[in-house]
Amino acid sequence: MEVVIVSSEVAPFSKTGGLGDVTAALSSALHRAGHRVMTVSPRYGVTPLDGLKDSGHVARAYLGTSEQTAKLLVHTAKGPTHVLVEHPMFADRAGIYGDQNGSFGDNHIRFALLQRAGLEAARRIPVGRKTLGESPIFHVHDWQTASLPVYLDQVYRPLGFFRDSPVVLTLHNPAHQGRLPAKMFDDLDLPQRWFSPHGLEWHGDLALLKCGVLRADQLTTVSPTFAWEITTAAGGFGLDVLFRGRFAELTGILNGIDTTEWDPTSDPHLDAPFSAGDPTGKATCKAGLQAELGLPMEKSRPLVGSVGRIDPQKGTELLIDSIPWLVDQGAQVVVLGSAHAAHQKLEWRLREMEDAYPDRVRAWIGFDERIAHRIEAAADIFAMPSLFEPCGLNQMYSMRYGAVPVVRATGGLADSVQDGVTGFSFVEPTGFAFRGALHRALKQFAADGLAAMRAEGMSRDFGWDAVVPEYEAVYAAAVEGRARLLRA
């Protein structure tokens, strides 16, 4: 198959969370399986320039009030062909989606340019020695690229390009929908007929994700449980009626993780290697992190770790409210993460906890890949009390690194953590329920009862190669669906 992954993030070129990891790992796994794969993402100001070369091709589109021209750069390393879209709207910004003042006001224009560039790259840039031809599969991700089916129908198919190409839309987090004032539709270089209930309009607003939900040939979410949750009024973020209408084309596929990057037997960030068969190095990792962060090096004290975005969705308030209780239970708590501008109060509260319990709590505000690995390796217990979680990756990292996860039974957390076997889970999104699950974990730690659970979690295979056949089946269904549509 020929697959073009168009996404606002592809690691290591860009990453704010799981999206960048997923698109990078999936593209590599598809490449290993023998498919011809291209990714297209922006070249942001934070993107490293190593290995990037000018392809000699550009993408042009009239967006906003003027024609925009973007260079198409190509990353030359082995593996999938990575195309980076270079334009001042991406490269001259300090952030990816926004800065300390909030989201950028022209994000709809920026990501419209990305989608136009993705289509142009598929036409012009070779993968290996030749281009992808006239019928690649376009795999788009979240609201930032969900309008690509519209640009296919409006700009390319009338000219005879990509007539047979289907589109697969993956919903990583449909809480973010690209819902904007209607007047911003005028910036997208589309005829007014596309601002309609069958296009980009939703209750009078511009709705970029909704359009993709209706017009993609196949939909996927990042876990089976989340695929069901979004069809409910409680879990559909206002789009549940659309998800129910497309349930036949909706597939939940649990994300994998990069088991090369996340491997405690060879991780360069760790003080000692360890494995399920020989876990002795984990104690060295715990002592090393405690020393680095200035915490008492007490082997017998449980270390509770948390890595991820500081955000109400992630249950950060449940965690913060539970820290005094955890300290009272004798635990150390280490939290790594950062918040968007709207949630910086949560960062302040974490710092307050660190000040209140200087020998028990550390709050590392910001993101540091090295520290993330070290927390996963050092922690006895990993806290992930998300209010909702489409998939989640950190619970898989924690199991691979022998940190027993305590999670809310939602989305991918419910699909990946087996209560009482590989971790502990709770249902109600309350501090009381969360602390109940933590209490079970701490009780097992005190009784030296986590060893078997830790070994079971470390033995689970969350690699991407096992996931590829599920995406191949979705791609095949998309190709067949597009063919049926053309025959009709």
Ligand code: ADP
Contents of the next structure:
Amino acid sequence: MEVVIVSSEVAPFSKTGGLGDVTAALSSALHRAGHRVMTVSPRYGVTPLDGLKDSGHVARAYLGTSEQTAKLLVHTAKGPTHVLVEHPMFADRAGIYGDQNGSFGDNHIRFALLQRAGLEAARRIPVGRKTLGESPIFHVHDWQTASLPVYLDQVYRPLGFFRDSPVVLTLHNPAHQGRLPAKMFDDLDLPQRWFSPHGLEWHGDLALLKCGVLRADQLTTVSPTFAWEITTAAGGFGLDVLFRGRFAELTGILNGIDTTEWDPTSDPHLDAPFSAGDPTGKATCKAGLQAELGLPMEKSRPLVGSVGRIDPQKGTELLIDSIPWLVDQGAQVVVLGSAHAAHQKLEWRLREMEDAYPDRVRAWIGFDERIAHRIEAAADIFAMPSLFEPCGLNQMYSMRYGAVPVVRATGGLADSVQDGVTGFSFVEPTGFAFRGALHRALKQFAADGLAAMRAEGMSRDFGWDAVVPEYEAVYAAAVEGRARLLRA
Ligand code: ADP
Ligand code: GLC
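Next, give the form predicted in complex with this ligand, keeping in mind that what was shown is the form predicted alone.
Every component of the complex follows; first up is the chain already shown.
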């Protein structure tokens, strides 16, 4: 198959969370399985420049108040063909979606340019010796690229391009919908008819994700449980009626993890390697992190770790509220996270915890891959009390690194952690329920150091290769659906 992944994040070029990991790993896994794959994402200010070359091609689009021209760069490594879109709207900014003042006001314009560039790259840029031809599958992700079907219909198909190409939209986080004031539609240079319930309008607003939910040929989300949750009023973020309407074309596929980057037997960030068969190095990793963070190097104290965006989604408040209790139960707590401008208060509360319990609590504020790896390796218990979680990657990293996850049974957490076998889960989103699950974990730690559960979790396979056939089936259904539509 020929697949074009258009996404606002592809690691290592860009990543603020799981989206970047997933588009990178999926494109590699598809490539390994023999498909011809291109990714198209922006070259941001943070994107490393090594290996990027000008392809000689550009994408042009009239957006905002003038014509924008973006250069299409290609990354020259082996594997899938990575195209990076070069434009000052991406490159000359401090952040990916926003900065300390909040989200950028022109994100709808920036990502319209990305989508136009994605279509142009698919036409022009070779993958191997030739381009992807007339009917590649477009695989788009979240609100940033969800309106690509409109640009296909409005700009490319009338010229005879990509008539048979279907679009697959993956929902990583439908809490973010690109729902904006109606007047921003004028910046997109689209005929007024697209501002309608069948296109980009929803309750009088510009609604970028909603457009893709209606117009993509197939929808996927990143776990089976979440696919069901979003069809309910409680879990649908206001779009549940649309998800119910498209249930026949909605598939939940649990993400994999990159088992090369996250491998405790060869991870360069760790003080010692370890494995399910020989877990002794994990104690060295724990001592190493305690030393680095200036915590007492106490072997027998349970170390509870957490890594993730500081955000209400992640249940950060439940975690913060439970820290005094965890300390009282004898635990050390290490939290790594960074917050969007809107959630800075949670960051301050974490710092207050660190001040209140200097021998027991560390809050590392910022985005730091190395510390993320070191926490997974050092932790006995990993806390992930998310209020909702489409998939979640850290609980899978945790199991692989022998940190027993304590999770809320929601979305991908429910699908990947087996209560009492590979981790502990709780249902009600309350501190009481969370502490109940933590209590069970601490009790098991006191009994056998969590050795049996750790071994169980470490033996699970969360690699991507097993996931590929599920995407292949969705791509095939999308091709078939598009063909049926054209025949009708
Ligand atoms: P989400 O995409 O909702 O943020 P996921 O669990 O799917 O959640 O993915 C988060 C990814 O981002 C993981 O790879 C995690 O290790 C990483 N991550 C999140 N916050 C940080 C941070 N502060 N420092 C380093 N890595 C982080
Ligand atoms: C989103 C979700 C997370 C998921 C990730 C990758 O950011 O919040 O649960 O793992 O996307 O699909």
